[in-house]
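Take a look at this single chain, the form predicted alone, given in structure tokens.
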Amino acid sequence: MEKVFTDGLSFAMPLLIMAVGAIYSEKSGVTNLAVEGFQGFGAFIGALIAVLIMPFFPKGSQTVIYIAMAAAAVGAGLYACLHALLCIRFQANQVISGVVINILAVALTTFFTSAANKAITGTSSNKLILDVSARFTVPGLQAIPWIGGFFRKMYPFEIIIMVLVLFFWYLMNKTRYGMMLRACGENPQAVDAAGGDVEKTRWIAVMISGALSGIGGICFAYSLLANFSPSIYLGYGYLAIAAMIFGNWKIGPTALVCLIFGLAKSGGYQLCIAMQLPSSYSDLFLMLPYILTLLLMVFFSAKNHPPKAAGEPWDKGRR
């Protein structure tokens, strides 16, 4: 049980952190469906960042770690720029312009990952290597019943996340900029008659989106698959806009759900290992949030309430 809790709050945090990134830029009025292109994109410039300076620092060192977050955070968001331009500012589609911004980033990043490893290595691998990320355990909260092995053997980003999380919580809801995100998404023209800047918030928001989700992609390349490849994009951004769904477009709501979808990912996998089955059948296991994804659509998609302007372009004249 104990592992069930550790690898289940080791997905959930990384796609929580990738929700609230949608959160925002759904929030201030602009569709994203590009999580999947920005985690992608982060995750490969923090791991090449990483393979860079991974010689200047002793082996194991956690710092690199951390280099990696705040260099895949930086990608990502300039990434995202891509997105916002062609949204805010050209006004395409925003879900034909998602669906691109997700394509380009799996073609960007495996050519680019072959060739800097052609340049370092000599090789043309498609994998950048990364040092395994260090675990600890809070001592304390630990020994409580139930819930104390979440608390075991943790990865240091759950923490980093737990702290942005609560931190862009309250940039959203109790600062006059998370006012104006909100309002830009439900009524823009109210927002520009009252002396507020669209185009900016919106730009803003995208970009926070954008760097929020490549820390999400770093730290599943961590935490995941110890190396970045092509084969990280395997529908994580997709399960973190379906959390955010799921959990109407608030924070609070999307934490529970993307804990629900990481338990049900470990448990699967674990389920799979007790049973004793042979290692063909944990791809089915690991199915079990994607299930549960078709699942809670059918119960809760009636109920949902995305912001009124999701989606539509900012017409200034328009009122």
The other form holds:
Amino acid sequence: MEKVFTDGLSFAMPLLIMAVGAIYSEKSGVTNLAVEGFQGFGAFIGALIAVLIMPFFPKGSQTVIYIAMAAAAVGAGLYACLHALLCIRFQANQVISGVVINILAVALTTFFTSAANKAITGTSSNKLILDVSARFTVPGLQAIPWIGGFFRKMYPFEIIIMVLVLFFWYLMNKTRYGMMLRACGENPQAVDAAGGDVEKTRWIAVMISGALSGIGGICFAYSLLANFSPSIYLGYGYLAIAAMIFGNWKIGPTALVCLIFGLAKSGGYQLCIAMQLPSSYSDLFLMLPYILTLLLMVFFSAKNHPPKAAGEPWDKGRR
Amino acid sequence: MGEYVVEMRHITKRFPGIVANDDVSVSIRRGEVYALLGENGAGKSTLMSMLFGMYEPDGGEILIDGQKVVFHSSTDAAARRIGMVHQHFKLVGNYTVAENIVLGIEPMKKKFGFLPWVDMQEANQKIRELSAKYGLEVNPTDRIEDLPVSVCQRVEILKMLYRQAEIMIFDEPTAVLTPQEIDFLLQIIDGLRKDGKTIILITHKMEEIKRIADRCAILRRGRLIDVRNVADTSVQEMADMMVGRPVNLSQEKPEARFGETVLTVSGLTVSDEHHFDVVRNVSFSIRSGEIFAIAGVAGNGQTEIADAIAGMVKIASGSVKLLNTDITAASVRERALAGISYIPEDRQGTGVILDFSLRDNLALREYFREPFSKNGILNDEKFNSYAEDLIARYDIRSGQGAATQVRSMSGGNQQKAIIGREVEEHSKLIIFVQPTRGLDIGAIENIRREILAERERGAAILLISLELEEIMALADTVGVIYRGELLKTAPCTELTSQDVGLYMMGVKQA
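Now show me the form predicted in complex with the partner chain, since the one above was the form predicted alone.
Every chain and every other molecule in the complex is listed next, the one we just looked at coming first.
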């Protein structure tokens, strides 16, 4: 049972950081379907750097992971510039731009993974093999019945993500930049009239969105898969978007939704094991978060308040 | 420091296909109320948008306090103490009053000496003080989306004051206000003038200029026609200069000849999607040859009444009768065929199909029946001849006649096309919702004449307008709506605009 909580949290955290990224983009008024592409591209850059620097560190060194996380954030942040360029500078349709970014990410990373493998190892494989992240258990808290599972076998990145989420909640809700950003997504004309720079605010938000998604991606690579391959594109980016929507574009409720998704996923998996079903059935249970998504959508979508100006290109000349 | 605080010299601004300002020069004195008068598209707003840094002029120069300035953005203009209240308010709907006012220049504090955060308590306090000082009553913690337009306007004024603007531009500030609110606003403007602020007022209403302005510049089609001292200029002169020909300011209304009752609405209640009753238990009737006008502040349920009668929204309870037929449950088409014409509020969304030709738009009421179509096949010739006929008789102007895409036509001509199409049905009941909104004096004259002609013909007319002046000029009977209820129904002759204004704000109970 505790395993449900342990695995649930380790799945929910990368999902949450991606959802927070999506919230930043959308709250600034740029619809973001590109989360999937951002996380994949970020994970690729992180994995590539990790593979390149691994020989210089002792085997199993955790430092590599932190450097890979930073690289993933930077890489995905830069990749997100493409979305910003299309949506903000060229005022393209934001939905289409997002889809294009996703497809492009799959194509680019698949190609470059093979190319990089050939260059580094001489073999052509579509996987960049990574280490597995170390885990730790919080003494004391882990003894709590049931929810003690949350504190067992934690990945260090879970703590990093929690800190980041707190920081980005603060930035969004308590600072001048955050106020500007949220106003950009509601009424960019008001921001312009108040002397703010809509384009700059949105650029920064989209880049933040990319960086956070990249971190989410590399965390999945290190926890779920222990490698980078095109199989990183499992649709978790879309799940993050779903979490954002049910969380009503608010970081707190979104965190809760991510946790529910995480528990549904790990719960389904454990259920499958407990019922001693053949592993082919496990796929059926892994659908749980998505079915949950559909159900939640039916009940909660009507009451949501999406950012009013999301999806609308900002044109200064238009009155 | 010279006499003029703002000088705009030989300003020219071109947009694709149009010269919005053509060599316009204005000089504005410190502490005066300076009005810019002109019709839609005369270039008033464009001129002021350049002073506020939203556009850069193609030619000419701008001087503030005698110094040449070049504004690249409204931030530059704000730095020279220029503020602007736009016609469409620039406010963030889900932010509070205070958050909107301080946006971009929030009072900051540091937590633990390094974490910066926005101190909304301090902002609220500052705004309370400012609001008390200028008599602009607002509650800093109210959300904008819950507030009526008149309060939003106060927020915009406070926003300028908070940013210490000395030169304040008001773009059509009274367009959305009731008479009492207009009085209040003009008092505020007068107070600001006494406080030494320079006010620029963009408007097309001569009465307001007469009441508040010191000087007035008249623009027409992008050119400066004249600058006058308001005290020495009559309203008629201003109107003639604005339009470029003698204008008939008052419509002649023939004696009313009421006939049988055409429309009977009883106990009408309409709910919106949140199950909130936007129209509550409304009853009235309209006779043939009568103009029944519903006055009210925008969003009090008047549009929903029109939609309910036309069959476009569901009725929660009550009944609608046309002559002796109950049409409460009838479809839109059934109602139309029974004799209802509808000129809707949303001209471009509901009134026409923007990407269809003028010809097809004019046939929208007829295309499905003979002689416009037979067995489902459209009769092109009939479409064409009908369109030509209406274009000639209703003076609908467009680039390529019947084949013109409606999107490319001016708002006034789109409206003429809708009115032509609907009036041509010779319906027993014609519903006009905001028929003259946003149109030029010329077009307004034309449309009002059309409404009166239909009244002469014996149609029952339901007129819904936000312009009180229009209601008082046209209506035989006035119903005032407030929060979905008809507070007062009376013959127009028994009411003054002041009375109606008070009912509109729900101040006076019947």
